[in-house]
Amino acid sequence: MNDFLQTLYTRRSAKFVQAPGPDQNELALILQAAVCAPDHGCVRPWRFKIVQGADVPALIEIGIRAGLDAGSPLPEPKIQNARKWLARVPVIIAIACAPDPRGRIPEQESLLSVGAAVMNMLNACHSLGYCGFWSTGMGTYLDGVGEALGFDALDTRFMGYLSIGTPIDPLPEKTRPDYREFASEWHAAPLGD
């Protein structure tokens, strides 16, 4: 097997995370590799926000107000699970989607775009030695924790956070599903006379 292959094969997701992450060249290589995505029509929808350091714990801070202003705010185990999760995550990359301004390629396929960005991404980390982790909580469907993080309301969608670190823990070996049980052949059924 190829190199390329082994490292998507053995790519794993990790939510604990703690430094060291990617330094500046490498979450270059890291962004770069998201902007390799597939785009119909060239919409470039991807979005991101690099939060690093001292400014990561902040972000369960905007959740924990979002939940309050939608009067629905977050039970307090959850508030502190949040809060040990980032206690130690070097990078997390807040990510959202622009769809097309003039509404020529649907919506959908800017979503899929920016989620192929991420799986870019995910694999980009693998392959320079890091962890990722895609996590839709901390209030990514609340209103107003895009508009926090400084993504336009009215023009993008938030889709959630990328945190990016080395594991905490040793990662346990991963069985895939063989791809035969998602995957048939088609074939056309004869035209009639």
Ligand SMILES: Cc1cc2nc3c(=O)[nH]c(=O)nc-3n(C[C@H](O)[C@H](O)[C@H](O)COP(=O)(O)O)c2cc1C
The other form holds:
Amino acid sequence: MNDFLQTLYTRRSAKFVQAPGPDQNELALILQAAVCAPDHGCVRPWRFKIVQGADVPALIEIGIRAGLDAGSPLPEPKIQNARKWLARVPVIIAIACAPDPRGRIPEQESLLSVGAAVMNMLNACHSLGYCGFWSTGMGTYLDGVGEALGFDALDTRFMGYLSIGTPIDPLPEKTRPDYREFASEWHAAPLGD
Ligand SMILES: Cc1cc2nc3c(=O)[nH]c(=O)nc-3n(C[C@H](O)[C@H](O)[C@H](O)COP(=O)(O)O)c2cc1C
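If the structure you just shared is the form predicted alone, then what does the corresponding form predicted in complex with the ligand look like?
Next comes the full complex, this chain leading.
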């Protein structure tokens, strides 16, 4: 086992975090990790908005507005839970994908590249002593949310929020599955006689 694998294997998500969060230098390191994600055709589909401090709690207002506009208001208990959660989160990176405008690279590959970028950020957070959590609540899939965050409404797909900070409570034990449940060998068929 080397240090890098040790970091990968011990990463955990934690939703309920508080300060300290990453400072501006650490945030730059985290975001630089994002743009090291694999990216077919150099589409550079990653789009992020950095939301910090007093701006974080305002994110729920976007979801509330989008729910009302869509005619499916966010349930009040969800709103209250989100307010309580956001009140302590030091940093959120809002995530969007801008697929290849020329359509050369399938959109799915750009979405996967953004997913890989978020994974890199989760690992970077962990390596710096913070915990990240990718969520797609707060109206992520409602029209208007990405736009309200400043993403281009026509050219991007909003993909949720990466919250970052220090876990409020100790994290419970977590056992990862054995990879052999999901991986098996493939062998070429013998050449026909
Ligand atoms: C695209 C995506 C969206 C997610 N959205 C939510 C969410 O809205 N709410 C939630 O509780 N977990 C959500 N999760 C799961 C958590 O981010 C996290 O992966 C999960 O709690 C497992 O934690 P772990 O990373 O320590 O294994 C999402 C995960 C992904 C990949």
